[in-house]
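Single chain ahead, by itself, as structure tokens, in the form predicted alone.
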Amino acid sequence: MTIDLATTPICNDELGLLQGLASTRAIRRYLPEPIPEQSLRDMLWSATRAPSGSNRQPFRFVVLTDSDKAIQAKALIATAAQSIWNEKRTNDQYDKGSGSDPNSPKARMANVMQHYVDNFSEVPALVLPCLVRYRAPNPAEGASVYPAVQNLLLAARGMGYGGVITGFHRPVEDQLKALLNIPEEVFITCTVTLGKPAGNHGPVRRRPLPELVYGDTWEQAPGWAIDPPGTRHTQAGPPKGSKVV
């Protein structure tokens, strides 16, 4: 059945915004099924509702599914992803220490990442969020594209899909631009892979709120900065109080 997207309204979000914010995990395992065009339309429409500096809307999205160019682009990034991950797996010693226990969080993360890069070329949809630069590169320019990327992931979550952001495209950016006719001055900010999760969404884990939210004084949390009941935490990331040197 062919759907007339011009007359089809945006899908209803039955999940709820706050629940979506609390459960939009990085999804790296996907079922081998395509994302319908209507779903892609709704996700990308939501992404383009994001704010940007002076409302210039300099974000553009190259969406790759199953065309010949899409297959080539996925393969290019897959090769880069495998190389980057293999080096990181060795350098960060993912298979040593607690990683030698297959049931440890470290080992499980390594297995998920290995599966992800090994199957990158088969992801149902690959999105390249781009920034059309209108001035010299500066540290604040991401503010005009990354909110749109987060909107994309939240919309995917609300529709029962999932995704993750990576920078695996960087070693092959020149080849991608040539393949996809992306102008030289356009900045490919990241990759986003999307698909139906081969597993479940669930509450994300972050550091306790008092470690991340301060009041009038640095590292002094206000009294109201208390996690809701049932919040689960992680110790990932730099140690509390660590300094950049």
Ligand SMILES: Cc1cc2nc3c(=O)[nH]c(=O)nc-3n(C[C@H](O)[C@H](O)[C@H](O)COP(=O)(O)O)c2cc1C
Second form
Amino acid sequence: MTIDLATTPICNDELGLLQGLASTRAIRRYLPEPIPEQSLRDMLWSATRAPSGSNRQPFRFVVLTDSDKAIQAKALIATAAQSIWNEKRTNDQYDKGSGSDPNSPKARMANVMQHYVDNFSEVPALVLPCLVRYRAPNPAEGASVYPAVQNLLLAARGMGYGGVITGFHRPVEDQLKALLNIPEEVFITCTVTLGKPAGNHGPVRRRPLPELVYGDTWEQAPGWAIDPPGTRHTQAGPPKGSKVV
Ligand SMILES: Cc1cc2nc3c(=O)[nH]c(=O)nc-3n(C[C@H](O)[C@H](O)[C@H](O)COP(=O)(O)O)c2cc1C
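Could you please show the structure of the form predicted together with the ligand, as a counterpart to the form predicted alone just displayed?
Below, the chain from earlier opens the complete complex, with every other chain and molecule after it.
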């Protein structure tokens, strides 16, 4: 049965906004299930509700599922992803130190990444969030696209799906543009893969709030900047006081 999306309202989500926000983790393992068109519509509608400078909405989303072109685009990015990850796995010494213990967080992360890039061609949906440039490239130009990208991830989370942002398209950007008729001046900002998570959602882990929030003196947290109970932390990211070089 075909659903008339023009008369179908956006789905109801039961997850609270803040609860969803705190548990929208990078999801890199998907069940082998297509995403129904109605769900894609609801996710992309939610994504495009994002703010942008002067409400110009310079974002465009290329959504690829199972067409011939989609299969080719996924394969192109899969090859790039495998080579980027292989290099990172070696350079960042994922298999050394604590990584030699298969139960360590480092080894588990390496397994998830390996599985992700090895199966990239099979992701249920591949989204290319693009920026239609209306002025010369500048460092802030992504600012009118990334809120929409995060909205996409949050909407996916609210609907029981998950996804992850990557930069794996970069080595094959020209081939992707040729394949998908994307004009040369359009900037493919990132890739987002989406699907039903094979594992569970869970709380994101970040550095302690006082390391991330300052008051009127740099690196001095206000007294109220305290993590609520149950907050999970991570060691990832630069330690407090480290300098940008
Ligand atoms: C700008 C940006 C680029 C990213 N690039 C990649 C990438 O190339 N490959 C990948 O697997 N994840 C990528 N990620 C996902 C991050 O690794 C992930 O969000 C981060 O480790 C936090 O994990 P969590 O969201 O599960 O807490 C990227 C995220 C952002 C925001």
